[in-house]
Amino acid sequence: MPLEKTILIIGLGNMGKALVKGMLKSGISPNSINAVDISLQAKATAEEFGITLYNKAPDEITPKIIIVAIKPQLLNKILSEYKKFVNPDCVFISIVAGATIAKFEDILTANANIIRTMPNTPASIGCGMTALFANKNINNKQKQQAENLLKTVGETAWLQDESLMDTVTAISGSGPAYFFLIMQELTNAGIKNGLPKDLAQKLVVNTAWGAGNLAKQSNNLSPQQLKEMVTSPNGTTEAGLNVFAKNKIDKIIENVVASAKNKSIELS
């Protein structure tokens, strides 16, 4: 379905840049995208694009997607500019991280067609996995425009129960600084165990890449299923993975997501 409408985006910072990459990639004209931001790097950004940018909410133009890609201390101030655009045909798309649905209706009227997303830094390079939730106003059609939206800069995945998406922030949202900081601590045991630096980040770089490339195209086979690919009886993998046992990895990210997702529950 195509996405030739008028979308305007409110802030255009890295995300927000992100998502005007992938649109025009995907066929979406400049012309068609418009953005709000008054910093210097929305200026580079959108004559890099060569997308319309305004310091102030536009009356000269009818919307009809509009992302919210602001900070969360700024959507009491910045959003209530916009409800002169709420509508039947217009569909609000939140990115704003702790925002939850019932923030939006109350500055923008249970009127609005709302949409909350979670989106991940990946994002950025079009390899982001996005989880989306609507309000009761959104229909299919609706629907599937956000998702086609939203795929311009990688995955996506719809959710039936809104209080879900705390924990979709605690491992997707979150997520990419765990494997980053993994990356970063292989690396340097590869140093400490006599590697250069650039080779080490090399090997634990195209590494990381193999795994998830692998991992994602074996559809049919399960991490655990993977994993034991890897590990031989007695070998070096063993090895390894018995150390993770021993200090008890499992619990540990169990943790993490839990206290990842608790404090996305007290942002909201």
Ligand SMILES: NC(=O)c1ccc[n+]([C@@H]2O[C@H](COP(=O)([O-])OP(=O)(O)OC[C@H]3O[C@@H](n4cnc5c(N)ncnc54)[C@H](OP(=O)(O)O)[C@@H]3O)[C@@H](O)[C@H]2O)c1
The other form holds:
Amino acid sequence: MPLEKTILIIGLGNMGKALVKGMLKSGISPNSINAVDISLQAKATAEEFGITLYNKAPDEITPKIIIVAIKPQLLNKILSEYKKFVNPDCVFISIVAGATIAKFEDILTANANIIRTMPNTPASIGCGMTALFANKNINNKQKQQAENLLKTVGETAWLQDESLMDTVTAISGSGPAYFFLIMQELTNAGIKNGLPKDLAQKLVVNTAWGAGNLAKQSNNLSPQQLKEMVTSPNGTTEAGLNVFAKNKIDKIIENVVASAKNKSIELS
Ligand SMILES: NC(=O)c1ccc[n+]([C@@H]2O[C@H](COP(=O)([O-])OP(=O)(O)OC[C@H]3O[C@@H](n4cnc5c(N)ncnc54)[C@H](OP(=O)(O)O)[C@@H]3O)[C@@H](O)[C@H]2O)c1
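Having seen the form predicted alone, could you now give me the structure of the form predicted together with the named molecule?
After this comes the whole thing, all chains and molecules, with the earlier chain placed first.
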């Protein structure tokens, strides 16, 4: 990613801040990064990172990359202020959940270069997973640039079909909360079985961290294979897993994803 590109982030909240952090860590100069936000928190963030903050769409810069990181309900009201930046050299990268390419083209015109993405909260520590989908105006160089930018906060994957974004939202967008729920309940079960809370939480968090890392580093092994590797016949793990199976964990998770996906469709 050439460092001289002027980047503008609209919305310097949780995700905007995570992206700035990642970009700075990857070597992008704070001088290249500008943000628009109206909150006091954003002022503190901009000062902390040494980036320029505006309270409305600026006239004095010509951004080449505009990252849209405001809440979905503000999009209709705010995005049209940025129509002035639409040109063949400027790419809009949206992280706004549920906001379709059609909606962006509607507000910015069909000539706008738009990449719709769906990151997740582990992006805040550089361990995010972001899916991307480009509109027809985006060329390979712009695709690579967007990918490099999102890679500063974790892994990326391109989608060939925008409608898959709803499934992505239900899997990796909402997914961290599913794992946190399992961690919460495993911690509670540990406490109920006599462990002090701090110890139960430490065991659970580190087990989740270890399992996640093991799965990530074991490229050629599926989660199913990894599960089988820790499950000896008639052992303790099998006894526990049998309860998941008896209570149809597969159906529960299928329903969880269907429900989140439907909500994503409804919201967009
Ligand atoms: N958090 C996630 O896990 C996640 C994952 C994927 C995608 N996303 C998407 O990321 C986007 C941002 O989410 P977030 O969690 O970072 O939200 P957030 O923390 O609320 O950040 C949004 C920021 O935009 C500011 N803002 C309000 N009006 C503005 C204006 N006119 N111009 C510029 N900025 C303005 C807000 O200020 P105030 O606080 O004063 O309103 C806030 O600082 C959302 O569209 C969400 O769907 C989030």
